[in-house]
Each structure stands twice: as C-alpha cells, then as structure tokens.
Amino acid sequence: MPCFIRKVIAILSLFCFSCCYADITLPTPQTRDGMSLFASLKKRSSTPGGGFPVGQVADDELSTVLWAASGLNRGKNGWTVPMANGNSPYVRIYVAGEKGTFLYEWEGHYLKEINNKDIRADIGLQNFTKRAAYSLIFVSDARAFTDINPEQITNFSYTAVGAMSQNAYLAATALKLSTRYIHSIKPDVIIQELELPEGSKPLGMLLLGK
C-alpha cells in the first residue's frame, strides 16, 4: 500500500475515533451559599408530570445535581449514600439528554458518552418524560455484587436509589429546578440503549427540568 494512502487512512481513523467519543467535562459543582438544607426540605416536591417544564438546565446546575446524587460529597472522607462492602455505591447514574446518553463518572466528575441519540421519549411509559431537559437513570451495577447474596441485591439497590434521589431532590430544590422521580420506565429499551452489561438492572429515573 502506498505511503500516501496509509497516511490518509490513519488520518481518517483518527477523525472517526474523535467523532465517536464526546465525553463532557462538568463544571465544578456548587457547594457554598444557596438555599439552606431546612429550606430545601420544606420546598422539596415532585413537579406534576403534565406541567413539567421544557426549559434548559445549565451545565453547572446539572453538575451540582449529579455531584449531590452520587454521594461522593466529602472527597476521600466517605460517601453520603449506601456503599457496597466499603466500595463505591452499587448503583450507577446515567444521563439522557438532547445531546445524547452518558454515564456519570463520579470520580472524574464527567459524562462518558454512551451514544449521541436522544432517547428521552423512548425510555418512560408517560409521555411527559420527553419534556425533561435531562433524565437521570439509576441502574444497579452488576460488577458491585460479587460478594452479595443475590436475594438481597434488589433491596440494596433500591436503598441506594432512595438516598441518591433524595440527595438530587434537595440539590435541585436549592437550585430552583423541577424534579420528579418515576418508576414507570421501559427496562428493556433502557438496557439496549445504554448498552448495559449483563446483570445490570434499570431501577427508575429522576426527571430534571427548569
């Protein structure tokens, strides 16, 4: 193969590789000022589905909600949500939005692209799910259950989701965002679109809007 052709192929391969991955670095989450915890508790509520807003959520707002939801809120001093055998929590957070679908990598605080498709209208049973700027999808992490009794996996997972979603609710309330947790999802569609590993299970999702 001529040298020129090899160079062209190499350049095209590099271009295609760069186009396939569009990870998003998130801004630093807001951790100071803002609404007090007790005010957030008082104002916390689920936005009615039929009236869910269609406004855009800013990157720094999404960043803060994801940081809160993950439970990795104290650096190396521990988590604020349940953990698996002293390791990271056994539920991962995926994000579906207009620009695509992503896995939230909490240790690097960035969004890892899964695909560039807008799946918001396809993953929930209610029509209003497509109105949300973002859907935070909670998925049990099969890799975290190697030492856990299979009969206990579901209970452990939903316990973690409860803590994560409450963290997200309070942060979203402090930011004056609209939120609604729903359990009426389409697991089979989510598994396919998120390319989930075997054993991972979609548990529910939190709609985020403004």
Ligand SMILES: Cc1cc2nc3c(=O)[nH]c(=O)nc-3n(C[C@H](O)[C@H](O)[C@H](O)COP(=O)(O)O)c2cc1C
Given for the second form:
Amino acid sequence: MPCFIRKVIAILSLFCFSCCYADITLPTPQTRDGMSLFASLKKRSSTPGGGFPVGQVADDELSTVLWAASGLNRGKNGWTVPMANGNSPYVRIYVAGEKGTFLYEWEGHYLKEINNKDIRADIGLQNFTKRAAYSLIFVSDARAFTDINPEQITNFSYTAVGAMSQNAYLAATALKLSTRYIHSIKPDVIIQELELPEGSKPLGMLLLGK
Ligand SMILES: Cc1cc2nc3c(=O)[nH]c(=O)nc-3n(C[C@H](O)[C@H](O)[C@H](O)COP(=O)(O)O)c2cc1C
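What about the form predicted together with the ligand, after the form predicted on its own?
Up next: the whole complex, starting with the chain shown before.
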C-alpha cells in the first residue's frame, strides 16, 4: 500500500477515535465477602449534606454500587431489584462525575458515555450535591414499558427507585462510602444535559462519595 494512503488512513482513524464516545468498562462487581447484609442494615444512614465528603470513589466501588442498584444477578433476565411483570429495568441510572455523564448499561455492565461534561453542579437544588464524586440519576424510561398500563408508569417507576436506591445504600454502607438520596433535582436541566428521549423522566438521584 502506498505510503501516502497509509498516512491518510492513520489520520482518518485518529480523527474517528477522537470523535468516538468513550465508554467505560466497569470492573467485576464485588459479590462476596465484605460486610454482612445485617451489619450493613444496622449501619445504613444518609451522610449529612453539609458534611458530604469530596473524596474519589474507586471504579470497583462504583461498579459494585451500580450492580447492586440494577445489575444482572441471574443469567440474562434476572436483576438485583424486582421489576413489574419481570420487565428489564425501566428506571435507568445515569452517572454524573468529573469526567462526564454516562448511562449504566446493566447488559454488559459498562458505562456508556453521554457527554464529557461535568454536570454535577447544575443538577441539584442544594449546593452540597456538587461535592459528591458521583451523582447516580434515576430516570424513568417510558420506552422500556412494554406491557404496563401507562397510568401505572409513575407508581412503578418510583417503586423501582426505592428498591434501587436502598440496594445502593446497603452496598455503599458495606463499602464504607458516603451516600444520600436526593429528590430536590432540576429535571429540566437533566433532560437537556442527558439528551433524554421523549417520555423519559428524571425522578431523583443518589450521591456517592468517600
Ligand atoms: C424520598 C426521599 C427524598 C429525599 N430528598 C432529599 C433531598 O432532596 N435532599 C436531601 O438532602 N435529602 C433528601 N433525602 C434524604 C432524607 O432527608 C434522609 O433519608 C432522612 O433525613 C433520614 O435519614 P437517614 O437516611 O440517615 O435515615 C430524601 C430521602 C427520601 C427517602
């Protein structure tokens, strides 16, 4: 192959690479050892907002909390949280951190990049929320409801957020991370920043820090 063609291909691949979104493979979540469920239940609490720590959360810790919140735990159709009619999770978790915003894909257990903006300071009504290493944003995904009465979507979605956030609280406690559920969010900003499709509704978020 002539040299100049090789150079053109190299330049084109570099261009493509810089345009591509950078998905993140998550480490295998922790599924054994560590603090017992009952010890975690005894310790679970919300970290006070005013003293929320600014420390980094490691990838394996984030991975474990996300898996606890809505990961697969039984083959290809079983999740750590119950979903109506056995549907796949119709509340999705978006992860906002310093490096950008991502969608947690339980199938494949990875983070799909949405943008490379740090939106943490823009999405909560309380100032302290920006200090958390990660905000896990719960978003109801209307497209994922295949066989559910539309009137039930909101109820079922909030029920899912309860289960998901409690699992995340317990996993975070077991990992000695700080966490706090936040309902006071800015849905309009989130819809815009996450480029959410029609029918998606931000419901709340969980701060994660150390
Ligand atoms: C539905 C719900 C909404 C909440 N919204 C907020 C909020 O917007 N801001 C906040 O600082 N804490 C919020 N919290 C955290 C509660 O204030 C906290 O869970 C409560 O004070 C009890 O403390 P504990 O979790 O340590 O038991 C919320 C909790 C729940 C369950």
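Numbering follows the first chain given and starts at 1. Keep in mind the model is a prediction, meaning the values are calculated, not measured. Throughout, rigid core stands for the largest set of C-alpha atoms superposing within 1.5 Å between the two forms.
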{"property": "Threshold 2 Å Cα movement between the two forms for N77, core superposed", "result": "yes"}
